[in-house]
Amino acid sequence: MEFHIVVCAGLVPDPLQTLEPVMGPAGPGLKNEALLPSVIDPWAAHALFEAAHLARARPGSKVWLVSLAPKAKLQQVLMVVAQKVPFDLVAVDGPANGFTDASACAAALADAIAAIPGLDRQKLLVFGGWESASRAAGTTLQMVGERLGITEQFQGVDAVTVGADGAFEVLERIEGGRHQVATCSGAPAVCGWATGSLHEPPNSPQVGMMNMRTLMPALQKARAASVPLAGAFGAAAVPSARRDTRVVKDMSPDAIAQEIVEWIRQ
């Protein structure tokens, strides 16, 4: 059986990047940030990268990535992501840092699939990540499964196993530092991924040159999406850096350790 899989990728800062919240007139935000650096979501990276496998190994299946970030920015990332995995983009151009309302996004996200053309619902799986590495708020992708009517959900999976009937073995996270085996019947379905069993990708320049034949039409056509700001702060700065060094010769194991566990204590 055959799988229409739609992966649901936000941007996030570098991560090596420092991020200072500054409130704007528009509501909060980063410093700076249309100056900052972005990657593809690290748990949305290993949904695309589970969900370009999984239909490589079912002929017929095809991939979708859906991503609500600004345009400019979207670019940049897919000139790198686009030479890792064959996908058609669907770009929906809106906010992309970690103050936006999650139910806003999720009913942002849940139209743009809805309107892909051929779209099979009986054939839909969709795959992001179980959290975020801007909001990890982990309510988004479920609440994008219940505005498209799909039920049968799973959150914090790593690995799914398809069955020749299309049915499928979801392994799954649970409390405890456990994992669930669950069986569903077939899609639809979502899959929220955590970290996934694939490694990343090497670069393909043949995939970099097939995706960007759809990539500049898909950003080119990026409908805007109004998606309002969340919550909001008082203050916040940057942790002060502290060091207190001091040079000792000959004290025991038992005396440096006793030593740090007071300064943790203080």
Contents of the next structure:
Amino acid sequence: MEFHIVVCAGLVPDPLQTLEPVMGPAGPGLKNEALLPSVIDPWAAHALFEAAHLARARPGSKVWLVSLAPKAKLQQVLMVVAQKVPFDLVAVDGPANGFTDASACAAALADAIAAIPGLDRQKLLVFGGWESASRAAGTTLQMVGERLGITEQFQGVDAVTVGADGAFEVLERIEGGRHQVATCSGAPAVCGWATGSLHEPPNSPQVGMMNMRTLMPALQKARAASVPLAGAFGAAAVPSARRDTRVVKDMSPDAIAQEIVEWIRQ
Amino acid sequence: MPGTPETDSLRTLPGDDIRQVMWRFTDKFTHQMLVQSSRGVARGLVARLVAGGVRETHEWTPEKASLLQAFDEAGITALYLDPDMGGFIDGPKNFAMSLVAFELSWVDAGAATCSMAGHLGLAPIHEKGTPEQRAFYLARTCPPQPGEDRQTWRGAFCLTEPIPYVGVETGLLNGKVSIKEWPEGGEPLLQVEKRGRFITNMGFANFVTAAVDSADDRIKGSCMVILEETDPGLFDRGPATRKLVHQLSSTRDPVFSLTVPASRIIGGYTVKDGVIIPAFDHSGVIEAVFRRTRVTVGLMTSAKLLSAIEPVLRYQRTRFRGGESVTPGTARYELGLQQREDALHRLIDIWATGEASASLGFATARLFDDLDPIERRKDAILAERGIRGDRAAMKALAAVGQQAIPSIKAGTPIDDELARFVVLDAVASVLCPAVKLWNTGQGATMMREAVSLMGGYGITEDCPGFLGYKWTDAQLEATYEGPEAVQRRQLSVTMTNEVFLAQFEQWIREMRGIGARKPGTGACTLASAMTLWLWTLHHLQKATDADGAKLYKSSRQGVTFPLADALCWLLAARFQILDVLELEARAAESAEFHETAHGFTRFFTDLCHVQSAHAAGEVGRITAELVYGYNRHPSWDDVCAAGCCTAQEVDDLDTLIPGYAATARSYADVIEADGSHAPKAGPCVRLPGLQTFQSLRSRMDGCITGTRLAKDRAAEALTKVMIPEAPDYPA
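Please supply the corresponding structure for the form predicted in complex with its partner chain (the preceding block corresponds to the form predicted alone).
What follows is the whole complex; the chain from before opens it.
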């Protein structure tokens, strides 16, 4: 049983940058937003790596990456992501700053998925991040599934194990560091991934070169989506920095762990 | 562009989108990917290794060896190879290699050297090897593909000889090759005796490309040979070199005494009258190799300068935070050391130097990418025109160059491929040593400035951005692949090439035109400095010193070398301006990109102005020293020759021109009746024929007007630019 796996992955500003919310004429945004470098949303990135892993294990499967983001920023981010795993890109040109309206965003993504040529809905697995490193509405992926008529949905997924008949077992995170085990008879389904279990694949120029043949045309024909920015905010403040630095060398791991535990207890 | 405030300047540090435009690789996606891959290695593994203290040993440790696998996985090892050999970039790779070296050096230049040295070891085979040698070694240096189970071969390049102070001349090779056996009708076996010094990658190289001279009448001249670690004889890697810097590359002093088949002579050989004649002597191979790789070394230092900006900014801003009396909202808390103009101005100088050196380096790397395919076709074109033999080729190329000079000066396109080769070759022959010399030399000086801006913190292992390491590493970059004197020597020859000088004249007009359109760039200042330099060169080529000895000749390095130094400043500033103009042009094409690029354009324009003023200042200082300095200062002992007048003559003239005596002593040297004169070394200098120089210099000094205003604006921008909350690699 092969799958058609569509991964919904947005961009988030590089978390190392200073992210200062501001109200602009079009709604909320970030200070110097156009200039800030972006990275692929790390939650969605886990979903992408898991999708590629699953596709590799199921011959005949295929992965699409659907991304709603400013085209220029997406191009920069793809120079990294495209070297990780093989996929086809479906680009939708729109904002990606953590202030987009989740419903409109889901509609744009669902429309883009529905328009993918050759996509077999009976083989469809929609992957994405359970959370997001930006504002984490936590609802977008569910609404994408609903709009596509997919009612088998799993959130906080850490593992998907597919059987020979195409049925699969899903581990979903629940409280207390435990997992809920679910069984699904097969595609179509939506999986909102937590971190999964795969490490980030190393960059491979060969994979990048292969992807690049389709990515750049996809970027060029990305259609613009009208996705409004959601509401307004009253105030935002960067958490005050607490710095208590010591430079310590040759400390044993046990001693470091003990110190961290004591710090947490304070 | 409507809607953009004219005062808008730097808002964040420049990102990839800006650099791709400035350094011209917006349409090169393989290069963009390579940048990201290299950056991942640099700011990941390399940074962790440095922070973890691996620089504390000279030895090649398993931790350091992990770099090689990371290079393999990121495509850095295979970068040098063509796609049919397992690489992924078709065509010339000078620019791509420069980008990789830049990214790795952003964190640690030793790591960059480690990757580059592998390419360097392979380069003689790649450039001049026989098809069989290329197929054999290139395939083995390609990392294994999925499904393959083999070891990646690593190469080292062995030219440098032991040892100073033991009578070895650097222009000669003491590595020797002789014939050990020559079976009847079979392939000769060679005995190679070679000792190397400061050989990079020697701790793990599987093969070495070594330069050797003939010690046998049956071998003609010198050549390069390939030595493998399993060859019969002695393959002694030697002791680790006790270098102070670049500890992420393996450097040793090896000893080889090996027997190898003659087929290991790079480029092959022919046999004539019982004598082996190598297809290429060692200098021909080395020239082809170093000519390109020196550019990459120059860019290593550029990366350090630009990488220093963010750590210094963060240090300046946060310098006083944490003190009880320094509360948020106060200038001392928000700006820290940036309240002081000097801290800002010095950082601007570092940034401007970094920009100029990167612009010069990347432009040169791109130029070599343009030159490579034409250079490879050159011999075929000459053959098509019936020109054979080295001497005939040189004559023909010189004639082509002469014919091209009017077009070069006019700035009109050159259609003839051979003429294009001559022009590109002439320019490349200047730019390559200029990059190596100026980027590393001036770069090292400015890295010291960067370290000093961090106070005592700068010279500790804990300094963010490893600035102390970067400073000391820069000194080795100034030495790698030919120390500074070698570069100055080459420049002093190539910069007098008529074809280059024709191009230089056209560049002066180009800068003047840019100055007219974009006065804030400093292009006009630069044009004036370029004019002064060119006049000085022409003057010195004809002038003699006070003793009548010719000034511009190869042995007179006190003349030729400083003039070469001055040229480098001009070239770097020119390419810096061109990169900013490119950014501005691309920004004008798209409203979206204009929003991103506008502030950078303004800020970088101010940096250009600052750097042009620095360049002009250096040119003024150097040319004045050279033009005046070789004349003997007028003496009071020979007042007539010096054009002095006596008090009596002044009084006589006063009778004809009333009031003359009252002012004469303020503008003329007067010998009083008692023989006394003004207290100074001698009469003022009045050298005939130097009025043009004085006029050009005076004009150039005037052109510096406004540059400090540009510096103030740029400094102001530094107080407002948004920087990341934390560095993106550990320290």
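For the two forms, the rigid core is made up of the largest set of C-alpha atoms that agree within 1.5 Å on superposition. Quick caveat: nothing in here was measured; it's all calculated off a predicted structure. Positions refer to the first chain, counted from 1.
- Message: Does Gln258 shift between the two forms by 2 angstroms or more at the C-alpha, the core having been superposed?
- Response: Yes, Gln258 moves 2 Å or more.
- Message: Once the core is superposed between the two forms, does Pro117 show a C-alpha displacement of at least 2 Å?
- Response: After core superposition, the C-alpha of Pro117 moves less than 2 Å between the two forms.
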